[in-house]
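Just one chain is shown here, as structure tokens, and it is the form predicted alone.
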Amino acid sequence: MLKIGIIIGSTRQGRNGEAVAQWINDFAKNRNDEAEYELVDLAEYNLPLLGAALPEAAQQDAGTAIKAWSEKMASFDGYIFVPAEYNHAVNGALKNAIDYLNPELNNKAAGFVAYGSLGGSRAIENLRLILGELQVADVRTAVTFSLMTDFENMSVFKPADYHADNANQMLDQLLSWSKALKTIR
């Protein structure tokens, strides 16, 4: 059985990412695919800024967090990244977390369920470039939620029904690629 991690990419207090990630998690599980889906909340890892000098007392905690993040990400066959779009790009916390990884992601597949003023499309494009360098095959179809139309007051998640078509296509592509890439790892 394939293991797919659904990565909540924002760590911001009051973020919309939790609702979006829960939506795709529920949607995926209701399809009854031969896959196991797991929500992974980046905020729970408390990763330090890559390369930042840390006080000696904090170094052990940072090492523990980095190791846990690495092991969790290595345990999956594929990923659904749920990025927030900040300033026309992927948010810094998710980029920082990905920078801690390399072999953990190699020869795996990724799909995207994003949100932002333009549905998170620019965050997805950033992630496609970043993940390409890490030998991650990203799928074509993405699910993009607009803060203007899929959220009430830009905070209460109320997705339109038509997103289900893109979610099904993205998941079909993700599972196909994840299965194929598993054979070469």
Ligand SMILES: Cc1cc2nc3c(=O)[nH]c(=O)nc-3n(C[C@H](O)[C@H](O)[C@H](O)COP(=O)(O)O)c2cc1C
Second form
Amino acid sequence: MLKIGIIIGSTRQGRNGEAVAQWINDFAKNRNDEAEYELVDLAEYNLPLLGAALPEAAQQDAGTAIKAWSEKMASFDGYIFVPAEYNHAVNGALKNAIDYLNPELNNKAAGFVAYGSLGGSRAIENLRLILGELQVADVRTAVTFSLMTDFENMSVFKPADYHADNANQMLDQLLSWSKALKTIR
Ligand SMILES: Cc1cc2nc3c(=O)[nH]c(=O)nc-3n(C[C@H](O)[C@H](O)[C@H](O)COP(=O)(O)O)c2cc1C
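Any chance you could show the form predicted in complex with this ligand after that form predicted alone?
So here's everything in the complex, that chain up top.
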């Protein structure tokens, strides 16, 4: 059974990312694929900035958080990243969290579900560049929700029905590459 992690990239209080990640988690689970889907909430890990000097009292908690993040990400065969788009790029918290990883991600596959004024496309393209360095095979089809038309008041998630086609394509591609890459690890 393939294991797919769905990563909530935004850690912002009041974030839209949680509802979007929940949507793709429910959507994926309803397909009855031969895969286990698991939501991973980056906010729960409370990762420090990479390399930051921490007070001694905080060092043990930081070490525990980094280890838990690394082990969780290593446990998957593939990923669905749900990045926020900040200033035409992936949000900083997700980039920082990815910078802790390398072998955990090598020779695995990833798909994207994003949201923003242009559907988060620039965050996705930025993430493709980053993941290439980590030997992650990113699939072509992505799901991109518009803050203007898939949210009420840019904050209440009401996705249009047509996104289901892209979600199915993205998941088909992700599962096929996750399965294929398992054979070379
Ligand atoms: C610092 C910052 C920069 C942003 N820059 C962009 C941007 O470049 N393009 C865009 O479409 N939306 C941008 N937005 C809007 C976010 O996409 C929107 O607020 C989204 O809900 C953020 O995800 P989150 O709510 O899960 O944190 C920005 C928001 C913030 C906080």
